[in-house]
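Starting off, we have a lone chain in the form predicted alone, written out as structure tokens.
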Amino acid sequence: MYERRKDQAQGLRDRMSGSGRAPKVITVASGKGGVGKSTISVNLSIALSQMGKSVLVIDADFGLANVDIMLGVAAKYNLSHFLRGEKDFSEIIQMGLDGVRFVSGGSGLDELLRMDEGQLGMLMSGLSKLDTDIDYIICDAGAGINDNLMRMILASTETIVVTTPEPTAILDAYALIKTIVKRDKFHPIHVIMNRSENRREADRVLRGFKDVMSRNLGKDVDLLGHVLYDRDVPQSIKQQTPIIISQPDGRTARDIKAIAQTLLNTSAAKDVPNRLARLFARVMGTR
């Protein structure tokens, strides 16, 4: 059994190291719920697609998945079909809006909430076998801090932490970044300030947050930008049409597009094949 696992892990490493081009795998997370993380994930993915990038969204908010709803697409298959062995990973990928492909997490599925490291390894293995035309894999993760989230973050190329100016959201974002830094101090972390009242507040809070990270954790986080509060965003969610599509010239769309451009300019980590292979090797009991 051990030799079979070792062969499987080595085979995965060989396939991935032989790939001439690997996608950037970005986990979008938040210290607490209700900060607009999924809204940012979906609209950012569409912005990247509109900029000519090939994007796949993985709804990794296990048990509370809603990316398919936000994209206005009825998901026929979800991650549970793959984890049960009923479908290959490529078969659960569906087409959303503006060329963005997505994988549904399956809302309310308790089995996904109980996903163990072996199942997460299956997910990472499925990602490793995707066609190499994908530029970005955006993983919309659940809020809070748990083992599954940390495994996913540490297997990603980089992480985006979404927060708001509210003190509780700032404290929870700090706790999440502190946990990441304890596991891997070199893991690239970006921050987006959502639902700010005005640009002055957003800039002030972002700069203060960056200073605290540097002073207390010795971590230099990238500030991707901010998205101002927009009362039209909840309406766009109700209409199942992302605001970057329903109001392409609005201020929220402009903010999201600016963040996407900054991400393209600052995203520098390039070792996703090695990260995925290392995670899979640990799952398979090898080094």
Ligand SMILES: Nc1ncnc2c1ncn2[C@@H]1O[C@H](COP(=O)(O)OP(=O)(O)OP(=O)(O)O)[C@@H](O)[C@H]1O
Contents of the next structure:
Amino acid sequence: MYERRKDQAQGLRDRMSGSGRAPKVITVASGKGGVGKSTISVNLSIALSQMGKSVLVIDADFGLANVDIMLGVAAKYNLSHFLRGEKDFSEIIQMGLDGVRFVSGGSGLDELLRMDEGQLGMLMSGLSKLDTDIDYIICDAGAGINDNLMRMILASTETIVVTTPEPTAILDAYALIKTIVKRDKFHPIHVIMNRSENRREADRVLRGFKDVMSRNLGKDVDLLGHVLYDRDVPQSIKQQTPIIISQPDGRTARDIKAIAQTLLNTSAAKDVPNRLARLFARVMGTR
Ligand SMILES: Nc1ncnc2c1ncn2[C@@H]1O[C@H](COP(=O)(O)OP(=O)(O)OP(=O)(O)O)[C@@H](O)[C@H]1O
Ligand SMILES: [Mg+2]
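Please move on to the form predicted in complex with this ligand, as the form predicted alone is already shown.
After this comes the whole thing, all chains and molecules, with the earlier chain placed first.
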């Protein structure tokens, strides 16, 4: 047992030392539902993977989980099977398109965030058994602002808020960001505008949104960019092939790749402490 803990601690130190080996944990959230969180989570994960990053997507929307369908994998088990000790971590993780790994959260993600220290230690040992380091963990969240979502956001390294140009979506995005800022003023927040009709309008609305955040909340949000409305996107979901795979040189693929590049630049530019990694470090007594 002691040896195992020592191995875990070493694994964790390896992860935490050097150039950012601890994974960045990014929650993709929105206030309003149906704005494109799952579409963006899946396509952005594939884009990051194509850029050489090792990516794990967690479907954290246990109401309407559908990332597995989008990624073309069949998820038999989820995180709660692992947490209950019924399955090894390797049994709940699946290989999806273009090397993106996938874990279905089920009710497990919330269990995880409510866990005691011993259980967290067990999870960490599961993660350290992965044969590869993960650079990014992308958590696709459900819609609405509730305690589960807030727990997940506050445990992440950063959050991507997705909105569309509709005033209701923007108001809900504002409400979500306000709630985050109230709980943690320094939590890094990125914003993506999805399904806009034209680029100029998207940029104008995004810049206006940033100004309002800054003026009303004293919060500097990062603008990751926009994805234009593309009628082939709903089609790609029906065909279970993400648009970045089916139309790799298309407009939407380019929009997503530009966002991925901006995310890499913004994330790298900041020294963001990884809360989950810090939590694990405390659990295992490494600091
Ligand atoms: N850029 C886009 N252009 C056109 N349609 C889009 C675009 N992005 C997403 N959609 C469509 O919008 C709908 C909602 O997308 P998605 O399921 O990704 O949203 P969501 O925010 O995850 O929803 P939920 O809140 O239910 O989880 C889908 O039918 C999807 O095909
Ligand atoms: Mg969704």
